[in-house]
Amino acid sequence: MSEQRYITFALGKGRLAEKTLELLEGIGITCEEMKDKKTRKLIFVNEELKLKFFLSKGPDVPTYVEYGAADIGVVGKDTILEENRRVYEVLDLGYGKCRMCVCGPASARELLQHHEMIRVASKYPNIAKDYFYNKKHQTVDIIKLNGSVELGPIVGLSDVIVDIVETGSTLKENGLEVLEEVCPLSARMIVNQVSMQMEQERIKNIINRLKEVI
């Protein structure tokens, strides 16, 4: 019989991660190393399931899975829909739960309904791009930003922002409000394609498991 290979997990750090570990504790993946705050380890592994893990960026978890670096990756929807790399999603995890929204003053929600040229500033120039071309079909100057967006209306930079909605207290509080949904927001899993056909068996029985869970 063949040495059965490991199963590699790419996780988004922070607290994404900690909900994946609770979430996989739950159907009996644990990997007690990950559980040490001080370490400095990059890489951990289960050896009695043939399992590794590692915490990466969230942006850069579905370029580990596309490439095959990670058999399967936890990250946010946005981070699936702005990197748009070649990965299977199966599986809503339910939790980190928001909304990706336009955003603006409400003077702005007019131009919205005008089709007339708008610039629109956000972290995610291509979820941007893809719904004011492809849903709107309005065309729009796309700023990409890095940080705090909703200076971008402030400051006279951008007509409308883009971005990830949970409370919506910051919105009000610098006098801006939802204008549009652009689409509900959550954790997913992601998964290698070619490790989907290797080891389907395996990742199969992990998300069967974790659908019983959630």
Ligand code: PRP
Given for the second form:
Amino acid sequence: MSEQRYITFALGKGRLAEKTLELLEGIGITCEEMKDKKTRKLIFVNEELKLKFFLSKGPDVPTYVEYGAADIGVVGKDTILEENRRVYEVLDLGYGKCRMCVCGPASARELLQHHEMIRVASKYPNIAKDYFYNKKHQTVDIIKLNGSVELGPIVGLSDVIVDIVETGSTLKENGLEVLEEVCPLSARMIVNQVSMQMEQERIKNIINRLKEVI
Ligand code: PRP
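Switching forms now, from the form predicted on its own to the form predicted in complex with the named molecule, please provide the structure.
What follows is the entire complex, opening with the chain shown before.
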């Protein structure tokens, strides 16, 4: 029999990765080395199961998976929508639940009703563009920010923002509110399109075992 090749996982750094490792542990896929918070290592191997794992910035996960540098990725639906890569989305993992919303001061609600030309700040310009142009048919000026997007309407950079809302406390503490919901979000598993054919058995087995514990 030919030597089994490694199946490689790309995990988005941070909270999602911790949850993902817990979930994988539940189906017997472990990687002790990766739990060591002090390590500077970037790639981890489970020789017994012929698996490799690496952590990357969330928005890079779909890139690694599209190019086949990783067979499987775990990342938020927000990133999948924003990056729009050619990958298969195979599983909703059910954690990291939050919503993509249009938010702003209550006074901005009216601006969303009359197709006015408004300024929209977001870390997710593609999601914002798709929502306003294709769903609402409203022409807007989209301004890309890299974080703390709630500042936009507060300092007068934009009328509204398109951003993730989880508990709603960031909005509340800054006098903003949800004006419209764009879509629900959660962590998803994505798979490289070629790997899905070539390693169908092993990958489907992982997906099916995960389905049982979700
Ligand atoms: C995210 C998001 C909101 C906040 C929402 O920001 O962009 O700002 O969390 O969470 P809440 O509804 O529970 O308050 P993150 O903490 O990732 O940092 P960032 O603003 O730098 O993107």
